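Given as structure tokens, the chain that follows is alone and in the form predicted alone.
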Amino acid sequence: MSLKSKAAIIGIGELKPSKEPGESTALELMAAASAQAIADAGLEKADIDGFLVGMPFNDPGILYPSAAAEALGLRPRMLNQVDIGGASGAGMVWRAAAAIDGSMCRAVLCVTADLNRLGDQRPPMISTAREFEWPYGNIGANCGYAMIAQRHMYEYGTRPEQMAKVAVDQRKSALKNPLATFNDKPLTIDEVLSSRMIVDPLHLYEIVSPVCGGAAVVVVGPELARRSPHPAVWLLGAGESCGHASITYAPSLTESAVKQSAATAFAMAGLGPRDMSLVCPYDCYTITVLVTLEDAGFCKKGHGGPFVMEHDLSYAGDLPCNTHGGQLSFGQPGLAGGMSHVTEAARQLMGRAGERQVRDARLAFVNGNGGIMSEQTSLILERRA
């Protein structure tokens, strides 16, 4: 099966990340994210046939998809909750794709949104992490992420400023982005060094921040597209792949489902990475950015950090990488996080970036990552000429 130029990305909505966000519920940040993406997308409510969301972090329910569409006002011919932690947004592009293939509905609002405020987690009910990890001190992504980073410095000579390099590079980005968290000023590779120790070798600005947020995207098929107000970005591609639940079963520290995902995704584009204007990987740590980009095979695997350093990867450099700021300047609003890469992306192929506008930004590649490595959903988008 092949979703090549199958549907398009219209529309898009994204709230500024808070770290409070006062007396709103995630459902209302979802219902304001969703009213701009549709009117972005030159729609009315009404249109919108099908509905892919998320489930927020603080507000689990059964039959989520259908409470949310009902307390939107939608009347949804599809609809599904898609569930693959940060690889989420990305993975209801292409999943809203088939479904218009498939011609089960016409346009799909894809939303995510979170309050995401620390100790708002919820515990999963069946967790062979919290039985078998969590009593001996393994708890939460840090130390998942840090035993990454640890095995990368230790296989291939990674090095603390490799990393920090790539926090650096997507603050300069971010400085141009009024929506990001942290845009008041840059960073340096020694203020990252610098910053407080988290779990070794990972430093603060090394790590995503908490905020509340939401973003959603309009997925429509040719038809409607032609009709959008936006240059339509095409999907052209899209893969995925899990290696694992828990990183303490990974077959790798080092090499991730990536692989598999960016290589399925390239192969239906027929496309390659040199092929690319911009890059979005996720980036909830520093060094999900460099395995990712080994792993989609923007270089050797291992040559990840040497590669961060050769290349300027803010908007105006030669690889932009998470123009938006990445989630590390951004904020990661819970599951809207992963989606801020699928609206970046869009939004610099619809040549709408304002100040960070990457120069002729043609073709783009998308990549979620869920847990701890473990999902992976990578995207190839294109705006035509």
Contents of the next structure:
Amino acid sequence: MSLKSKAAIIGIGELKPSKEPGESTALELMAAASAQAIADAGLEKADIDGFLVGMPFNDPGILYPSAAAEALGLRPRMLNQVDIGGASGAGMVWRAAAAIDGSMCRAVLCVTADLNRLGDQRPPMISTAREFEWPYGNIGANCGYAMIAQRHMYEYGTRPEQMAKVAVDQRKSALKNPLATFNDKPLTIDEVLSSRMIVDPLHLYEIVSPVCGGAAVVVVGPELARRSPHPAVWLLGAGESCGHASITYAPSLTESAVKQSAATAFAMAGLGPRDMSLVCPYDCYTITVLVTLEDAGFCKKGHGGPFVMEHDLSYAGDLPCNTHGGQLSFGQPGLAGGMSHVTEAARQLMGRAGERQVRDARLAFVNGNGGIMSEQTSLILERRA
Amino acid sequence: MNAYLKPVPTPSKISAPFWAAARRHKLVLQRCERCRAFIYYPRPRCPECLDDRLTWEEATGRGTVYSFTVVRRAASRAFSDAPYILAIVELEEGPHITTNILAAPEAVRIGMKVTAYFDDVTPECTLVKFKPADA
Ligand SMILES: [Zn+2]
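What's the form predicted in complex with the partner chain like, now that we've got the form predicted alone?
Now the full complex is given, and it begins with the chain already shown.
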């Protein structure tokens, strides 16, 4: 069995992120992104019969999907929470396709939203992290990615300016994205490298900025896809893999589970990296993009640094990468940061990316990444002529 | 003396022998009787073969720095004494361990030899940290 061409994205909803939540609640942002996506798909709320949701860190709780569905007035025939961190958005897309292909539902709303601060209830963390990581100061994601970058530099000679180039090229595209948080001025490699060192070797401008926001897509089967008001964006391939939770216990710091997830997705699609018109790899940090492009097969292992120097990653370049600016320039609205790679790929393939439209965009590689290179979900998306 | 404000481990039934040994300045690891794998962190079963016949063995305390970072701005206020060196040390027995290196940041290198150092952070808790082997 394969999910190739079994379902398509036909609607997108995405809010402009804000640095301050103001009066907003995570649920309010979720409702706004959902309403946008459903309207964009040319559907009514009553058409939505599948619901995949990410739990906001600001407002955590068990049995979250039914609570959110009730608040949105949905009566889904399939519902679940997808809890694979930054891979949740991409993970929702293939789960929606599988449910549709299994005739469990016809139109799935996939939604994520969050505020950039924790609410009264702190989300529970796994006890092993509290016991064996936190006492040593391994708290949050910065440290793990810094140790990945250090090891990558040690094994392959990767250089700081090579990592910085990712943020610089993505900023070029962000300047053409009205929704991006950082879209007012270009960025140079020198500016990245002279920004404050936070965790060696990662500088401030190589680290995502948490913002408030929300994003949603509507996934449907062939029958509804034919009635789509936009070119339908078909799922051609999907793969998922997870090797660890804490990076300390990963089989390798520099070779990630993207190797399996991307290989599975490309094999299902019957395509390879060279066929892609654009890529949307998760970019919580600059190093994440290098490791992802290597493990997905866009370049040889360890050559991510020279590879990004040789290619123009902007929307006008030879390898358009995260043309919304990536999360580095767009901002990271919780799990909606991961969804932003899906929405941007869909927007480009629909031909709706405005000034940053990639010419003849037909195929996109999307990668979601959770935790510290832990959960990986790869998607191949296609616009049919 | 100032109170210790950083997070301290709460030992579980499974991990209690590890922390009790650290208190006595010993580094111990679980070992699987079936597949002979050394295991860190302590688990209910062997993560290689899921066997439950695990015993505790004393480790040499020697290892090498697999990777590290100098945390200059910590994600938690408890670590406002940053910078500190967070590291993954590869133990001689094989497993990787999250830890701190007690050394000047510029002196730490990937691949450098380190030995266990037992830091009695509170009267009840000892953390397993490392220092350069030649220090
Ligand atoms: Zn075993």
